[in-house]
Amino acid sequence: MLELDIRGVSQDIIGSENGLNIQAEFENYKTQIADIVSDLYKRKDTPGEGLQWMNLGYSQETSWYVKEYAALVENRFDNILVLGIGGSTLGGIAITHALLKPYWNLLSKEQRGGYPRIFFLDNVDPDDINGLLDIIDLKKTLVNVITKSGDTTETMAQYMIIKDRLEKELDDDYRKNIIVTTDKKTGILRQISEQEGYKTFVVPDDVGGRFSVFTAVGLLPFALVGINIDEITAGIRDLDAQLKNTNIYENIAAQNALIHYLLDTKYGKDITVLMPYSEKLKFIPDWFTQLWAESLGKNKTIEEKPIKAGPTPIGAIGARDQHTLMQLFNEGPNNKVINFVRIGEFDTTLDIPQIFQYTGIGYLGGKTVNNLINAEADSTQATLIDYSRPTITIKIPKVDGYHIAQLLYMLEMQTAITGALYNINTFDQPSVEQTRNYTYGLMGRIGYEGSAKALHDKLEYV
């Protein structure tokens, strides 16, 4: 089960001008936090609350459809192509990348186990679409469609590209390499799969993108290259039992969630950095930017009163960025809560030669990398505190499924919760569709000619 070690926060480690009062905070707010969780999980089944992803570690439907489509085309592709954006891809990609063997794609099939490579394609770059269809063969491509909204400017750019290859190489047989992960009823793309006849998958309502990972949108993915699901599920549910708990002492996430508040708004520390120390965590930072920055990035509270919320995330990655960002880290403004995520066991051991044993660098000799990146996340925590630098540290025993899920559903659950107690609309995020508005324009979609004027009277260059 997960751990989270908060000491690093407490104003006896880090002094009062920079660190909590951590008991006294939790006996201010433990009512406020009993009443937020109490009222989450009250409301996680009302429609248009957006919350019914806390219902997704007990979907035993989707995983059986799932793991039945994983079976019924194993060994009939050599590659998943995932075409998506944002929410679509990100949780997907830092899953796979967590849980595959690493470098997945250049092992030979024997040592994936017979499973297919696997690819995202989450922008539009026309170097890099052009550069993958040039060394993948999509005859042998299973390409799965990605869009809740079914009609997401980048996702469908994609699929018209990849569906037109297709269907020149593959004639009317090209039907069988396209799968879809869409809206139960409504949106162009849902359209699109009946009239083509493609097999689909959906995306519950209540369930916005940045929260849609463990749903089809992750979890079949996650199947067709043999990830056990089932353990991912497992995990969810397990966290879940304890995230219900209304009583602050004993729930993990409501006490990052509160801490991240209060270091915002009573200090003035208003950069969130997540810092995972694995390789095979390196993309988690990526999905939860998406996920803190959308959420908590408002200006108006429920009751449409101005604000400015949300602290910005940033990815870091041990020990890499202690030679990129940590001299910032330590002597730049006091207003970042660093995260770290520390692993309790790696999967393999590497030792390092006892050689050079006369040199400078002879005392590395006899020990393990394992030491060494345990060292250096020990080092960089200490650090930050000689800084008066607040941090956090979350403890996973190991990688695997069963606790990324949990990891990534705390950090879920954290964010709902630290939403609450902004007083904003957690699972909005009204200024992206203004985005996506002006594109429509800019690109001659029918309805949004008003877009493309507004942005060019404000944009003269454009």
Ligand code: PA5
Second form
Amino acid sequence: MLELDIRGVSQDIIGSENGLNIQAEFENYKTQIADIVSDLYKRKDTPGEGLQWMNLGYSQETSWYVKEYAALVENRFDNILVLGIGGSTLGGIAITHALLKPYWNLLSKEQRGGYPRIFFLDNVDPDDINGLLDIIDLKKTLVNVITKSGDTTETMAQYMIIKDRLEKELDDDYRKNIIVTTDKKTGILRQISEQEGYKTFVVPDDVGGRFSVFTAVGLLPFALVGINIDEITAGIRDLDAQLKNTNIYENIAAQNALIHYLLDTKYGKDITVLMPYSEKLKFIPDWFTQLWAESLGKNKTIEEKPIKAGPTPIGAIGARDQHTLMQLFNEGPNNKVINFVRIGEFDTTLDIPQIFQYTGIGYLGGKTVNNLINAEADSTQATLIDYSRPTITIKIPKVDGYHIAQLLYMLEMQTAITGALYNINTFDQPSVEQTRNYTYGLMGRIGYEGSAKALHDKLEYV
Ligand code: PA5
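Now show me the form predicted together with ligand PA5; what you just gave was the form predicted alone.
So here's everything in the complex, that chain up top.
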């Protein structure tokens, strides 16, 4: 099970100017937290509340469809190519990188257990797209187009390019190489899929993009490359049983939510750092960045009162970023909460050979790289404590589907509870829509002429 070590934010450890009296704060907020948690669970099935992601651990139907399709296409493709952006791809990238063997796409088919390579296109950089198309054989590629809205500019541009090439290479058969994950009824891509006869999967109602990793958005690509999705859903269910608990002393998501909220609003610590000590977890901060930023960055409360909510998320990777960011974290503005993610047991052990006697490096010989990365994390935390910086450690016993799912689900619940503490709408993203509208206008989409004009008027003076 996931564990949270919050001692590093205590004022007994880092002093009362920067640290919390944890016991007193838990007592002060225990009723409010209990109300927030029970309210979330009460509302989770109500349409329009955006809380269906809380049910995904229990959604056997999706798992069944996904596994059935994955079995059907087993051995038929060399590559999976996922097209999407934001919440449609970040979770997939983070979890496949965590759970597949390192350097997966460079392994032979046998080393991959017969499963395909997996690529994600999540941008519209021409060099990157052309580069990928140069190296993969589209005829042997299953393309999964993922977009909840069904008309996201970047994803649709990618889709149009790939569809055109596939059609040229495969004639009418190209349809077998495209599968779509989108809303069950609305959106242009739903319409196209029906006309074209693509196999489709659904992003359920009331699951926002950034909360959608445990729908078919993530589960389908995972199953296609042989990741056990039952382990993932089991992890969520088991943690959910704990996160239902309205008692703050028993609920790690509520604890971390309250700590971040208080450190921001009372102590000005408005930057949240997520720092896994693991290469396998290196894309989890990217996923978390979207979750935390789009959910909490809001300028009005539920009652439409002005507010400037939202700690800024920053990703870092240990031990590497000890050599990039840590000087700033230690001696720069004391406005950050550093969340370490530590793993109990690595999959392998790597010995450092005893080949030199020099005092400067000889001490390393006979130790393991496992000892080293753990020592680096301990030393970094100790130094941050020396500088009175708040730290939290999220511990996962090992990097497997069960625990990775728990890590992401805990961060989702933490985000929902933090949003409720700020009293904001955690589940909308109005300013992202505004940028979309300007882009539609600039690219000539009918009906968005007003957005194009407004944009030209504005940029004339910049
Ligand atoms: O969280 C969200 O809803 C967004 O960030 C979306 O994930 C992102 O904009 C992509 O949208 P769509 O899945 O509709 O293509």
